[in-house]
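Single chain ahead, written as structure tokens, the form predicted alone.
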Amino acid sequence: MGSPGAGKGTLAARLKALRVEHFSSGDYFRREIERRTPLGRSIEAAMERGELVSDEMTLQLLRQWFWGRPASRGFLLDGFPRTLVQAVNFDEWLDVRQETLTGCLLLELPEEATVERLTGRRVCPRDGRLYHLKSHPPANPGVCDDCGSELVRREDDEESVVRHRHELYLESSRPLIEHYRNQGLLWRFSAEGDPAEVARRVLDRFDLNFIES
């Protein structure tokens, strides 16, 4: 868990170490916009409008991924469940494949930090490859390294859009932290800092030694 911008998904990307499944809810969300279904369309309309994707939508397509994995194989989400309404149904699915969650990774950011993230963000229209205009930016200004291709920020890195974002994030986070919190499953930890730093804090937890991705 944690609000736009912080981190969710390279963090999972270092995890190699936990050698589980890693589902981001957001290449889900890209894949089925791309493949231009009425429920990507439906998707694209609200992140344009800079919303979170509704309960409903989420659920819809996860419920694909969920109920057509090995029941006994890990898994390390990314960006799901997003509301109590999610981590209710989440719960359910679990007990009934009898599964069960070693913790949530609660990543914490500033929303001055979030801003400046996501805005300075680039990606590479061709093959998904993210760039950051300070802390990662390509070796030629504006150009993926791999590809050359024309690198462009995302309308919902725009700065009104992502401060809309985190707005909505710590609304409907809220009831979902106490959630975990009750079931002894919250782990916090700051997103500030160099990613690997942020891996190993993360990794330290699990009592493994860290994997360079």
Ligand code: AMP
Given for the second form:
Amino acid sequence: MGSPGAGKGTLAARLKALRVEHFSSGDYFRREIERRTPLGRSIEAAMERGELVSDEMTLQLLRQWFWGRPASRGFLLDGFPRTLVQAVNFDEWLDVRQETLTGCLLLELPEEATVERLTGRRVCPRDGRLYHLKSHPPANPGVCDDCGSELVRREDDEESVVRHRHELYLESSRPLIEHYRNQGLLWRFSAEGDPAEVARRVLDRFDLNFIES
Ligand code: AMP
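Could you present the same protein in the form predicted together with adenosine monophosphate (AMP), rather than the form predicted alone shown above?
Let us now look at the entire complex, which starts with that chain.
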């Protein structure tokens, strides 16, 4: 878990050596939008406003993912559950399959750092590679190092949308944080600093140093 821009996806990529599936609900939604389905169009409208996709639509899609995967394989979830309703439903799915969560990582980033991070973010529309104007610029301004495509800014990375997403996150995450704290599963981390530093904090705390960060 973490506010927008806290680096959930970046951290997940660095924990790849855990050899569990990395599943990002945001990526899953973006693929649904690309497929131009009716559900994809409703999701797109919510995302462009910087709002959460409704619990109903989220659960409808995430159910497909959850029940379609082999029960024996673990997963690293990024972006789901994001509300208490989603978490309660998710607990029920886990119970039915007799699976348990190992922990819930919470990445925390103050609002101003969030704005700086997200408004400077650029993405390659072709291969999804992420850049940042300050901290990770492409070799040639505005174009992807790998494929040469022109980089774009995600519509929900516009400043006013970012502030709205941050505020919404604080509101909606409070009961969710409580939910996992009550289950003794919550692990909090500062998301400030570069990705390697954040990954190191997590690895040290979980004693996962056998994994290359
Ligand atoms: P992310 O890539 O995780 O920043 O997600 C981008 C956007 O997708 C969010 O701002 C939400 O609009 C939507 N989204 C992703 N995951 C969820 C979720 N679990 N529940 C509701 N909306 C979500």
